[in-house]
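Coming up is one lone chain in structure tokens, specifically the form predicted alone.
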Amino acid sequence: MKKMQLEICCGTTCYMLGANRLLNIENEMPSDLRGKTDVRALPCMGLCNEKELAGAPYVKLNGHVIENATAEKIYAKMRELLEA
């Protein structure tokens, strides 16, 4: 199975409201997800532009859009694609 893409956002409104602690995500996935994903880290995504700051930290997995983003919603989205 190809690897899915997680692109954490770290412009600065994103990395101060979260994404720096998601950084190490690879390191702390359950290990039924873990080697199932390829994270980049990426300058600012533009999303609190297009959306708003109140959803950020924003990541995108696979092109889905992950608002309020915390490792347990990155989690079940994972778990949701990976059922899909």
The other form holds:
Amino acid sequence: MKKMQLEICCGTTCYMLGANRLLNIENEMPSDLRGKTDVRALPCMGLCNEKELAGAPYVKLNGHVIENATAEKIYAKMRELLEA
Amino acid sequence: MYSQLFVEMESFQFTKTGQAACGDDIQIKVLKDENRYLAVLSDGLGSGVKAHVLANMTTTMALRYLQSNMDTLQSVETIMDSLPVCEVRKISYSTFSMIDLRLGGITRIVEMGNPPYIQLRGDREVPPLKHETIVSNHWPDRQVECYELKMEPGDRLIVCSDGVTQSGLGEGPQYRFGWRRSGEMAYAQEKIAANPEISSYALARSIAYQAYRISRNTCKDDISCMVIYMRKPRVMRLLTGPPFHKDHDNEFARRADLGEAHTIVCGGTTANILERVTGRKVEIDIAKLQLSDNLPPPGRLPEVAMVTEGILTLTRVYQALENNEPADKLPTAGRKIIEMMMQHDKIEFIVGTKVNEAHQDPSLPQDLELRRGIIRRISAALNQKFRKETEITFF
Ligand code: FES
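Show the form predicted in complex with the partner chain, please, the one above being the form predicted alone.
All chains and molecules follow, beginning with the one already shown.
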């Protein structure tokens, strides 16, 4: 199966608001999710200035933006996409 | 031609084995407006703290006289008259070499008792234009050697204390008179032939180490070597922050000198501009990431040296420069920026002044300074503490 693309923003705002804790996510994933993603870090994705969004840190999973991202939110989204 | 040149002045010293302080002293002063580079190397009589004080008094006075263009004989006599006299040997003093290098002009060297300087063009010795020995009325047994010479781009001057030329003294027939100036010069020529671009620091260090080795890894005297190298400056660029007006983006990006690999890009939006121009994407390696780093990891983009996050990284770099923190204690991005700064003579900052609104959000856990201010402070620190030339262009 094609791996999911997980992009973590490492720009100033996202990094300060928690992206730093997500950078190691690949090694921390629950066993059912491990090995199913390609994790990449990116410079500021430009989302931190979007007033309509809920807030940094931002990550993208297969192009879907996750706001106020946490590991749990990322896992939930991964499962949702896996089931679909 | 000369205004484009950089004068690299570096030295390396060993303290006489068993002494707490080095009895030699070196002082350097750059008078940028006059295109003058002044240096004094002094060897205080004896060794240890007392010798250090004598040497330091000498370099301080000599540097001041050089700066004020005082007559040579008068400067030398004033220095010798002011130093305390050794009761036993009835000599006051310290020996010294004074260098007044003028870019594009005549360089003057005055030596009192120190080993004669060496001027090398590539690995060839260059004789002085003029050499004169003068004798002071106050100190008839002391001779003052005065030289005039022309420094061309690529030339080096080597000045040392007698701890270098007399190293090895008595260590077998080869060193009956020590390493001597001729041995020192042959060694320097060999080093330059092997590495024509060798930095002043590397050459000074190498000569001092060789002197130390010849003396069977002890220092019977203080060892000091200074190298002055006149060459084209090594320039790096640091691009940070998007320009205030979007339509200046392309002009801003042109300043990255793409392909030259001497440019660091600090900041996400800045990186985005360059991604657009180069058609490539920044790649960040998180495999080697240290979680304790506390700075976002650096990234790669073809045609530039490195891409990093902006304001947190720059703030960290400033703190390290200001507090003289060793670069290798810093997270990767900060360490690499500082290492690159130290390897270059001139650092050009190209600074976009657009403010990122998100950085003003009061809910951020840490206050973020404006780019402009932090760059000004980095520039001042490089300038004052590390004698780097800097230039800031705002966009
Ligand atoms: S810092 Fe993450 S979107 Fe700007």
